[in-house]
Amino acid sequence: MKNYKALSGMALMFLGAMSGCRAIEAIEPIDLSALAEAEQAKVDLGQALFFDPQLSSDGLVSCASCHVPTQGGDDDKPVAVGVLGQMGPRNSPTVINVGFKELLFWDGRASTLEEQALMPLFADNEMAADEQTVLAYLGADERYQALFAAAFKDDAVSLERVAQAIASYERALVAPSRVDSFLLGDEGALNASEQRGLDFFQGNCAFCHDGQGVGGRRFEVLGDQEPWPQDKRHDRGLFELTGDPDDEMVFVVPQLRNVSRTAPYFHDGSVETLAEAVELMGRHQLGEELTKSEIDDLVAFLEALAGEVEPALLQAPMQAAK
């Protein structure tokens, strides 16, 4: 796991030369009509579960409370807010394009969407649900019975099926951008500033923010080249989970798709603007003071990573029975 060890600039160049430069990769829209009937039914069930606050202990908090598909896939708050107004420790990552992530949560504690799906449901400061109450509620609701039967060929309710359905819905939240059109051959999809930002990003940032998700695949030390500000180090990253000193200030590299719509930024939601986030990354991760023109071009590129999800997936498809 420890592929996030801090490396000097010379070591980074050597590793890049030996292994080939990492790069971002294009994605394409999902065609819901092309899904197999059972898979579409799982998406439908997952969508209903995702938006249903009745799953939480107070009946007020759903997955969509912190991950709002119509608001960039997050909640626009510095940290998540759970049942009874409890404040979580970290910023809510976007759910848009989450299917391209290989590490879930800021500390990577889950590696699949199925594994991740149930954790907030039962976390005391998130949805704080009770397993038997959830199963009884779903099993007694005729509309859920029909959705489970369509997705799994019988209406038996289980937490495993709940996780599978939510994961299926989340994987459908794909939002290709103009950057993808450019990477796939449309040279007019990006303007000159956005292309300069892409070039700078590919040469300097894609070592960590790579792949189809433009991040979400690896651990890195926050403050690799210059230590992260002392007043922002109250959350010690992966160390909080493992207690290993080598994990101090180690976090999963965030995805940058739709990043212009997911302020505030970083694990603690402490940065309000994309320009400031870019400036901080240049200083602390690259060891460079970026020029205004470099920052402007990078922000333009990052804004071009914004895309739209299939509209049918943005709203609750049904209201749970009372």
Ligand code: HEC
Contents of the next structure:
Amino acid sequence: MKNYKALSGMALMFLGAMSGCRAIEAIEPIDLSALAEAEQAKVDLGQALFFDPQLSSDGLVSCASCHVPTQGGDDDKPVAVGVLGQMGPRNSPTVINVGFKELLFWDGRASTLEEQALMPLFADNEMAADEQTVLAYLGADERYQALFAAAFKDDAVSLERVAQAIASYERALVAPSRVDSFLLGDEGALNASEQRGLDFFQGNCAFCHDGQGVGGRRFEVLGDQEPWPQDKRHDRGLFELTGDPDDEMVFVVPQLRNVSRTAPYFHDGSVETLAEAVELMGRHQLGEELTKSEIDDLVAFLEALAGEVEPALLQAPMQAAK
Ligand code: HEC
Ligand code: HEC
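Having seen the form predicted alone, please provide the structure of the form predicted in complex with heme C (HEC).
So here's everything in the complex, that chain up top.
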């Protein structure tokens, strides 16, 4: 569906009702009971793979090099740096709470974590892995033999299993926040400023940043109300993929859980502070200059949206003695 152009709330609700999806337009608390019961053995295998630089062509880069779980799930750099120090074109998004996204990458070119997982592994400017080398390495390593056997009944190694395990690990990276507690009825969970920020957000921002991920479900034009500055338009978003003029500057609305820990901001990592990112959203997406107190409240709310992942998932798993 390509109805990401500025539609009125009514029109969107109508469209959502027609298509049976999309029309959430509010943020929702994380529903822990609805999360698929991740199989622990697959999560364990996925965690080992996620932190393993041996999978990359130069033995130095793992998924965790660019998505550092202890540092908000991204890398603090404007754009990603892969094997041989190569710079990629875009900012690394966080993997924390990524299981709530329905559209992956800044341009939505993957829609499941399984599909996504193998892309950076083989991308020349990320891990530049070689399929045969990866399969041979995993098949010969005793620790992996045990992990594959526990996760999949037998120890056969395949790329499909690698992808499934990494996706299971990522889905376990959930970080419920004080905002969730508040939405679930704990009125003391947010202070007055955070509550004002939440109200403002639900009324003005959740139109785009919605659902349990607080984003990750829609394509929108960056600069919908006021064009994004000309000198910052070298990456034209979905247009780069489709060449369709309607896709000019169309990006996936990012999820905002943990956003206070993932500076710098935007697809090009060009903005340093959350306050500035919020101010730019007001100007370019809402077509208004937000006041200082509105920005302060929104930032307070976004900070309250950060939560903690289970600590055991944040580090490379212990290496078994060889
Ligand atoms: C060299 C740095 C780098 C490495 C290594 C890397 N990534 Fe990424 N990752 C990125 C960048 C940059 C993007 C966004 C690219 C884009 O949108 O075009 C991304 C996007 C993602 C996304 C989508 C996030 C979202 O919000 O849409 C997931 C999930 C992800 N990576 C997981 C992984 C996994 C799993 C691995 C290891 C197999 C990995 N990454 C390795 C830099 C990296
Ligand atoms: C019309 C849709 C739309 C509205 C309304 C909107 N946003 Fe966004 N937002 C986006 C898109 C699209 C991006 C990604 C831009 C890019 O490509 O870098 C984004 C990015 C962001 C980012 C940067 C995230 C990151 O990880 O880099 C923040 C923070 C943000 N929005 C906050 C807000 C706030 C606060 C509001 C309300 C004042 C708001 N947004 C309203 C569409 C919207």
